[in-house]
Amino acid sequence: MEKLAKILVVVLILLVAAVPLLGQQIIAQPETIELRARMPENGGWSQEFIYGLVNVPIKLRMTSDDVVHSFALAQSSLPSVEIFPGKFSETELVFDQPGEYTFYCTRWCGANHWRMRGTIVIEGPASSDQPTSVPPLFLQLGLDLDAPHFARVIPSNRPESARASERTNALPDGLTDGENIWSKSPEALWKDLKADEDLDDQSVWDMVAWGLNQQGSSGWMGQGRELYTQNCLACHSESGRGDGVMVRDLPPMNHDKMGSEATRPPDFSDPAVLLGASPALLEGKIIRGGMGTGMPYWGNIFTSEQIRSLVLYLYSFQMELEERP
């Protein structure tokens, strides 16, 4: 009896000891939630909202119920992840800032695939270092981004930047001033840059060019190009036109009808479209959706530099842009 009391003590000791560890075993281990997607005519995503905590892991676990979909976190440099009928596939995440946080489908899956989106809302305790936001431009500039904006200027041949940079060293100043560039649309830059600089009509919208293709970051056409596809070409098309497979059947774009009924996007093959618009405007157009064309918004899924780099890719229907070295 003696010697089965001791080891009973021994037994408890350990019990003890080990209940602390595995406790810390099991709150380390993530959360599993399953996910199914589905098309929005049919539910969309199972969950709407997913709840988590500051640095604790969740694990989803995704299926589709009827097309391939796949699952991506918006503002996020995470590669998306496929999800197929019938299979599973899994992703783990961990959020070192409390707030909401959009994942959404990048397969286009139907009509309505921009509704594919979903929030995570994370709780818990901010860090000093938490980034504070800025307006952007559109935004301070008190930008109306409804009103029309068509260039009356256009430009006899394709601008192209790579003719005004062979002349850099005669560049005005008024091609360095990035903020200056981003606020107005190509048509004002060209009036500006007309009055000022001696040269031929053509010549200055090849600086104009030249000054908008300094605006990206290093590998902004790419990832403008990429961006354009997997979330715009449905719709604005390939080629820019507006007439992309999901629109085709509604009817084009009447600004004396905005609001009334759902039209095609604006057509960018257009000089007057694009040249009339500033950067800061298509931003503003981009981050808020809208407009008239059941276009979604973007603000909560891009990054500002993603913005930058389509914005710039825009203008690219209509110029010979290159990137920077």
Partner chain sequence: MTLPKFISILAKPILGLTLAVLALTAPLSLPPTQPVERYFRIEASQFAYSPGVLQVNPGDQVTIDLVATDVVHGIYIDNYELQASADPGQTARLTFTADQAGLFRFRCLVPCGQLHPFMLGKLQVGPNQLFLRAVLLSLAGLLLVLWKKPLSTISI
Second form
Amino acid sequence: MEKLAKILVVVLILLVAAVPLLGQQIIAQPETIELRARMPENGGWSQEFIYGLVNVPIKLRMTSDDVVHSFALAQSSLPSVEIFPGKFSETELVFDQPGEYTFYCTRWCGANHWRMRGTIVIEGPASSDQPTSVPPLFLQLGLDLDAPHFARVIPSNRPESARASERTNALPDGLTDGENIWSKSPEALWKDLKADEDLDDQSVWDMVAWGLNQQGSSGWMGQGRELYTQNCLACHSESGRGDGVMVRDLPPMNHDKMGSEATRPPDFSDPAVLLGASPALLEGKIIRGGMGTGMPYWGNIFTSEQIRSLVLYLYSFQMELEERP
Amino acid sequence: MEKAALYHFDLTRYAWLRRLLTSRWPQFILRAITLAGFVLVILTGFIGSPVGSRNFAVMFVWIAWWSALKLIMLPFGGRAWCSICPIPMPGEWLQQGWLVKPGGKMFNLGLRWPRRLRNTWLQSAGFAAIGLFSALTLTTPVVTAWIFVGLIVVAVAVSVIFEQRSFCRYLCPMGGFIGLYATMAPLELRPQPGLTPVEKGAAAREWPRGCPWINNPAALKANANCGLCLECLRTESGANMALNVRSFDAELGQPGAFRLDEAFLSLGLLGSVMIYSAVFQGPWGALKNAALNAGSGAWWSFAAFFLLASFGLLPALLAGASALVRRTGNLAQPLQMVFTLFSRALLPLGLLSWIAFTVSFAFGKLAYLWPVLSDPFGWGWNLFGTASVEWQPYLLSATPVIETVLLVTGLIWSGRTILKTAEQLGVRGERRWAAAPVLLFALAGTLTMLWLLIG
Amino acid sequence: MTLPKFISILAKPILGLTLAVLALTAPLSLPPTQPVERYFRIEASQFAYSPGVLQVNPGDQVTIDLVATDVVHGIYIDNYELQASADPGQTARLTFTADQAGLFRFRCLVPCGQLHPFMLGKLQVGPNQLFLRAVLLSLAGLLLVLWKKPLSTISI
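With the form predicted on its own in hand, show me what the form predicted together with its partner chain looks like.
What follows is the entire complex, opening with the chain shown before.
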């Protein structure tokens, strides 16, 4: 009798202990990499480096240990994969070129959300020539990203690209030269045009808006808005005032004390801020980050096309721009 | 004896039921199963998902077991859980070397529990400690697992050093809670009425190691310290013992002594349920975060408030009310006696507050259980096809009414008991209004709970 | 114990229970208030809504803007079964007519960390009738106790 009882207890306990062991054996998929997402304060991605080979699929099985996260591959058109606490999401990635690819979290998971970045290292033979990369314009021009850049000439009304396009035949050539537009601030562009054209101030501002608008590729505004909403708005806020939920308790930006403490980003609703910044400068700021505000760098996350859409979208805080068909 | 309280019905008068209870096997099998569940809780807690709502340990212990204990086992079975609790099993086996067949002695110093600690103070402290860390424990699987490991280790150590089930009776933090409220359970293990002194003596001597819960079964009058282990039924003179169904008020309706430590436990539990309600059901986020972030400054304030309110403020208020009753009622009894008896009279309010809190809590959280049943470790399994059942609250419209009825029932029951106690103390007839301060205390307690749960 | 006696013991509690439930749930039509538009901006953070208690009148047109300030949060209003989720900084809007009177809890619907299951607030539509009735019922219960004949004949 006593022996039977002891056997029963031992068998039941072994049975319970066997559940996880057996279960894991049955469920385990040898090819799959488990990636756990945690808030950066709790450790961020469980693996900062994932190694793979060219043209060999990488299977990821992802879960979150705390809040909602999302997995996305930088500079890629693959949709991001939502990761919910305690649930599992799977995705499969194939790379046809060796190199280092950045993966990152796209759902804000606290003030340090942007730190959730990792690298996928792919080894193997390159199948074709890599396109040689051109250094971004801000480097070519040698711009100082941290210098103050406040515009002194401010339009009395909001510039509208649509108003200028009504006079398409009268638009000067300088407005179709991409490099000219990207390297000059709207204020500088306005001064150039004002010197050449015999037009009232507001019409020249409308032409500046039209010129910037011409730089967008098709669908730029939607793309820019989406990128801004997903990545920028938590700090720069819906209104662009720079008082987003993650930074509103920080002191406002101050160029004299730059770098001494994290501050709020500049106020995009202030015309002096954006109209004094050239597209190349904004592009540089997005690529490099920093500026003493604690802004993350996005150069390895977005494609150059995405960054250009985003830059133009920023100007829409000061101008009426139009989506291009 | 008060007349209304005389209702008793001996279940063991049915021979088959007595045989079932006398056999150690049914109880042993239940305990073996709960022991396996216990091991599963520890395993899932340590190696399962750290997300509480996706982990068997947290969901099973704090939603399923904790709710079932307060909604069913405790109010209807008293210490019924204690009779199938697995925590003392390993220690008992080490102590005595048997699981179902009584036998010898293995590792046991057999010391008696220190006299100064033969009370519920340590149990109060343990329950308060659980309360202080409740927000963390209820949501963190690994903390739950550590608590369970800790309970087992302490239970084994106590079993080896001290006699019998000293752990259950004097140390187990749940034991204090269950024992106190078991006073109102409609189930009791008692000697048969009308035993001769010889028979009573026989019952006391019969059991070689005595009652595991260190009682004299033949003199058993209260539920608090009887663990329903049923061992006394299994002795030679087991026929002298009976398992009775009784009215809820059978024990509380009778005058009974109440120690100071029990009085503080009674009020501490009443304070605890108010704070649990505020933390878990209230709209105050700062309070939740204070309770969660153990060790932070806010948590220390929370802890101080918890302890001062439960074990300081409530006892002080009731002591004040008791002093008023004593003065206006011209009572001769010492204040401590008046205070402890009124604390006892507040037991129904405490129990029904706990039940109401559980009703408000359990039905809203019940739906978290289904995914965990299919995926106990939170590893993405789907054993029974319920892994992706989405959360939804149950009985939303009915629960506030049920909570109200429960709380008002607690008030009426406590109110009756307070008046009865006052009468027994000598506040009678025209002077029965002198009991008003304590009645107001009970009313204030009820209104506080109502405000926290449905206000 | 005989069956009639058993019934007679149970009769009082059952009668009391029925009366109590009736007193708590019987519909009572209050004079209608002039519906107005109500706007709330609720900030959600781990694990709190701010403000955590919303008060409106039946018939009011309610707009709730939910703004998460740390991680993704959501909102689910009991009984109304309305829901929304908000990424940090992105305002999510709920618009509805408060056509059910009473007290309702709203809860976070997006797992947001340890205390997520306990992140909640309250929406009170009109006076909290149940609570007021519960207070009256408590007083009535206490009076009932006092009104009874002496309960005990024992002295201790």
